[in-house]
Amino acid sequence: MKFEVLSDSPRVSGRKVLGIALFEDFARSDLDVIPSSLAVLTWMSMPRENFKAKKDSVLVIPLADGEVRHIIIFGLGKRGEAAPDDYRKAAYSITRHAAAKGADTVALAIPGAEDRTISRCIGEGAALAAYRFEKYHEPDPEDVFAVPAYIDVLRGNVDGLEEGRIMANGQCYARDLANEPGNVINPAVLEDSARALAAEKGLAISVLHADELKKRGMNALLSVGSGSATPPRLIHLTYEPVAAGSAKPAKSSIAIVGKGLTFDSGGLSLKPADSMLTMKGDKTGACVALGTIKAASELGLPIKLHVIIGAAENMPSGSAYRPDDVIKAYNGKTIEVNNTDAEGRLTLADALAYACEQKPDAVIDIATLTGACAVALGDTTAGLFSNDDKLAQEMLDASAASGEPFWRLPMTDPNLRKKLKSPIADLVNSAGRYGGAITAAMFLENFVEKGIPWCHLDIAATDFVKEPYSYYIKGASAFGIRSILTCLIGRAKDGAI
């Protein structure tokens, strides 16, 4: 998909689909940006179809003659109340409708497109509309869905559109990896994917395999992967702006830690059969981390990035770790295992401690960690936890701009913290059902070096979409990637922590 900015309206006539976004109080003058003949048709059709531009409403006007075959109008709702996500949804909806019509070119007339931030949203929405995961089935001959090759934006901002395209493509890359089943992607194949990305983008990469993990004392990660035929590994990619081709030196250093469970059966604390469905997506945190460093390198952000992934497969076998085991983690903390299905926090424990050794200015981890977070927040909002108010607000602001809702949950209750105490070790790995998302975050905090700002993103609820909504289709969402990238872009602009 390629974007072009159209500076004058007559060129719209060469496009097969014209997409228009309007506010509820639209006037005839709002259509002056498109050719007059098309403006007249649009103006006459809207009252006939009782279209009032209510938020998220869509009107499709088929045309019998001419190069423009369809006009698609998207309602933005009340003027002055539009959020960034509304522009994203407009571009997504129009492009998706155009794809269903088999159009190869689309012209978009969206108010405010000259603004870089709005154009970024338009670029994201249009690129996300192209996403499908169809690798494993024959195409439906009646399905005419054809991704438009060209998206032309009237009076758009070139830099914003390109940023949006790159960010959305990073998300689609992460979704492709997350949607792959466990028989296709195991820890070894996830390493191969990371190595291929590193080679493509000029990133440094190092991987610690089982022998090295054992030598270093990364026993939490080793234990989680001990029941699988494919040993675990710790994957570390580094993006250096100058080394990757950016002319700008790094302003700060950020570590992104992703949970990389390529499949989670629950181990010996075996999940019920229905609960294993979608557990191929338990690696989504890792996939988001990889998509983030891919997009950051393409954007040339002047920020040094470490991406660290604890890759493992949690399986039951004679060599699997057990309830009642006591594990000594990489930072020396001992953990009593009372639930082998609380495995993600164990892989993150070693990965977080390792990330802190890189001396970053901040650490962000992202993980499909707890069902408790879904119970607390539903399936369209993710949980955010942090030891640093400034970093937390930074991520929440990025969340609002990205259309990926996060809600900060507290880590202040001493009674909940007490539930992590073990009579025979420093910690238990699961503190029970109540407050489960919070106690999981409290557990992770034990592996973050004091003084390093840290943010934990629990995307278990939002990771796998069961029913399509907004600009998400069924399957992996890679939720959180645009929030992280927006946060990094913000830091790149002011260079402050």
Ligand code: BES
Given for the second form:
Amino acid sequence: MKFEVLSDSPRVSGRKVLGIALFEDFARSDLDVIPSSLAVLTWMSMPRENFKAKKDSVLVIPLADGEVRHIIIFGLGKRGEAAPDDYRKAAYSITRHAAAKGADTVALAIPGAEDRTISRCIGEGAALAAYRFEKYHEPDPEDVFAVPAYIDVLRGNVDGLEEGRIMANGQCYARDLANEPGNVINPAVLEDSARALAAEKGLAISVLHADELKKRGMNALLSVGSGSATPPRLIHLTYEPVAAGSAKPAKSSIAIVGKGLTFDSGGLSLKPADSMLTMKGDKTGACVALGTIKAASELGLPIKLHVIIGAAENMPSGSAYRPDDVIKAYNGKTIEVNNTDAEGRLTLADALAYACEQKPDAVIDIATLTGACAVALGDTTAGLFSNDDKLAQEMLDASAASGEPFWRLPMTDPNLRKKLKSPIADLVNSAGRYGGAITAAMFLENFVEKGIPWCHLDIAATDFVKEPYSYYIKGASAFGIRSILTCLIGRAKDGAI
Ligand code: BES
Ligand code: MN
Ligand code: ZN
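Show the other one: the form predicted together with the named molecule, since we just had the form predicted on its own.
Below, the chain from earlier opens the complete complex, with every other chain and molecule after it.
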């Protein structure tokens, strides 16, 4: 897919579909950007078809002849109520409809496209329309796979479109990884994927294997992976803007820590059969972290980025860790295991402590951590926790701009914190069902160095789309990646971007 920006009317030659987005209060002059003959047709068709540009409504106008075969109009709803996500949905929906009509080129006339952030949304929406995971079967004949090769955005902003394309590509890369089943991606293969990415993007990479983890005392990560035939590992990638060819030196350094459970069976505290389904997605945090560093390097962001992944497979076996085990984590704290299915927080414990050693300005972890978070917020809103109000607000603003809803949950209740107390160790790893997302976040806080701003994103359930919505098809969403990237772009402002 190639984006082009046309400052004026679409070149008719080769343009097969023209897409227009309109607010409900549209006027004839809103059609001035398109050739007058098409504008006349559009203007006459809308009242005839009773099209009012209501939010998310679509009108397809087939044309009798000429190179533009269809005009597709997308309703943006009330002008004052438009959110950034409406522009993503407009570009996505028009691109999908254009694909259904067999178009090889679509021209998009979307109001506000001159604006860089709106063009970024348009770029994201159009690029997300191309995503399918068809590796293991023939494409569904009912589905239209091929999207137009060329997307012309009338009066668009080139930089914004390119940013959007890179962000969506990072997201689709993460979705491809997350969609792979546990028999294809195990911790060793996740390492291979990280190495391939590092080689392609010129990133530094170091990987700690079991012997090294043992030497350093990363027993929490080791314990979780001990039941699997594939040992765990800690993967650390670094993006340094200047080393990677960006003109600007780093303005800030951020560590992204991703939960990387390539499969979560629950371990000896085995999950019921149905709850195990989609647990190949328990590595989504890691996939998001990898997609983030890929996109950040392509954007040339003037930010130093660490990506840290505790990769493991949680399996029951004779060598598996057990309920009642007491583990000493990397930072010296001892943990009594009362549920081997609360494994994510154990891998994150070591990964977070390691991340803090890099002395970043902030740590963001992203994890499919608790079913309780999904129970609290549903499967299209994710949880956000932080020890720092400023960082929390920064991430919430990025979330609002990204169309990925996050909701901050409190870490203030001392009665909940008490539930993490163990009679024989510093902590237990699970504190029951009530407030389960919060107690998980409180557990993690024990492994974050005091004074380092930290934000924890719980994407359990938002990571895996069961029924298509918005611009998501079924399967891995890589939810959260655009919020993190938007936060990084925000930090880079006044710099290279
Ligand atoms: N990976 C799961 C959380 C999860 C649940 C992700 C549903 C996506 C969808 C996590 O490791 C887990 O098993 N958490 C337990 C914690 C409990 C034992 C304290 C849970 O949520 O039940
Ligand atoms: Mn689990
Ligand atoms: Zn898990």
